[in-house]
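What follows is a single chain, given as structure tokens, in the form predicted on its own.
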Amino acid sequence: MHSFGYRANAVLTFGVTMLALMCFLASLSDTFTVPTTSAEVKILNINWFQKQANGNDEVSLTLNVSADLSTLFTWNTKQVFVFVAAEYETPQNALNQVSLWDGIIPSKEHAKFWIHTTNKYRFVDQGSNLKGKDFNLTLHWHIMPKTGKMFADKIVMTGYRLPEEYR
């Protein structure tokens, strides 16, 4: 006969294997959903555009952020992390990203939102690269599932430009 330890090990191994298989199948079932999201970010005002004492450019913006991310939520979604980033090019870097605002959406009921805010984080460029600069505002999101792999996507909104002079 097999010992108690051997039988307990077999039962525990089988249970953990079945739990891992169920988590895998649950995660796999979520990969076939195709979300349809909509978002819009408007710049209402450039509050200030100045050169700091250390020579860096700084911008303060007033934004309207509206989005409907409710299709991102399935039975496997724990929460969604959302942020708005300004993206632009400089001679030193092909892509600069500055986070302006972020938030955590805990449930589908909160996934349709409209926010009027100034940038939560400072929009600062190392140097004097922002005068007259074209930039994009991008709404990024990261879906944090209960089980399985995280998923990230974004919506890019183009056509923004900073002033030629400080104010």
Given for the second form:
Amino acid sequence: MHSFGYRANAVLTFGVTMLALMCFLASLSDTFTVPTTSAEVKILNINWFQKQANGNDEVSLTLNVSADLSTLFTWNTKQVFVFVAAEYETPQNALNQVSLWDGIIPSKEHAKFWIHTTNKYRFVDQGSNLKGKDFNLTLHWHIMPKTGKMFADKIVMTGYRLPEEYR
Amino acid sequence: MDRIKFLGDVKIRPTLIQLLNLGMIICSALMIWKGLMCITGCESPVVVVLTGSMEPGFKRGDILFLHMNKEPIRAGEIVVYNVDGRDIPIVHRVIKAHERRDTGEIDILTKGDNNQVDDITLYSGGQLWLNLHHIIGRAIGYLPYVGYLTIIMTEMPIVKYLLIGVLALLVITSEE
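Can you swap the form predicted on its own for the form predicted together with the partner chain?
Zooming out: every chain and molecule, the one shown earlier first.
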């Protein structure tokens, strides 16, 4: 009962069980945070709006994204992945979500940010439905923890509209 | 004095009990795995991250817990998918989603957070989009470092054989 093997086994099992329990508790503590976040996305300019050779509409925008996500950070947060997606519907598709820009916030100090950028990913439709299209811009965030469950949420901003004609 | 010395000396009952114990352990492990598959709705409820394409969020050797349900796939979700004809699952994020009105089918484009370009070159042939049947599950939870053992065992098979050999030796020579 007191051999090295038994003792090593007992210590190891106890150690691993405690580690697993701590990871679980760390993740549980994340469920108690009540975040208050704010965000604003402004379209500064429609750079161009064309129909591609394959028949799909494409638009290039310059955006200003500003947000305060500092309340999302807990001691168990590794990083927050944030992205802005254009969401709209077309006769063919009930929902289209196109990510325009994304970024990684590595810590609470960087969580209140302001960025001025053209769209990182191409805003291309499946088809040619974008003329005069009303769309929402949604800021999504994805909290990636040091261990445990991942949480995601979003802020929907409505009222954006694409031009009636190509330019 | 119950070590095996001669073939004729083999005690049938203890050996059978030992084999039965081993069988029970293997069966319980299998039951837990299959049970997890049922609860999470995925063929493989736990995957190991193999590449650095999702850094700094997920590193090589981390494990992800997956879940799959009838909710439609939306942009921003981290999904694990299999490309047609390949066996290695890829863990990336959905950056574009187009859901068809009539069929409810959804076209998905994915990209690794740490990659410069999206995954279109990874999809087989001239495929432009992923569909629901390619998706194994969504990542909902994460543990760091735990999967490194699996990576070591895959990349250096000698470790796997050594481990199995040592375990088999322990089972055979145990006195219980």
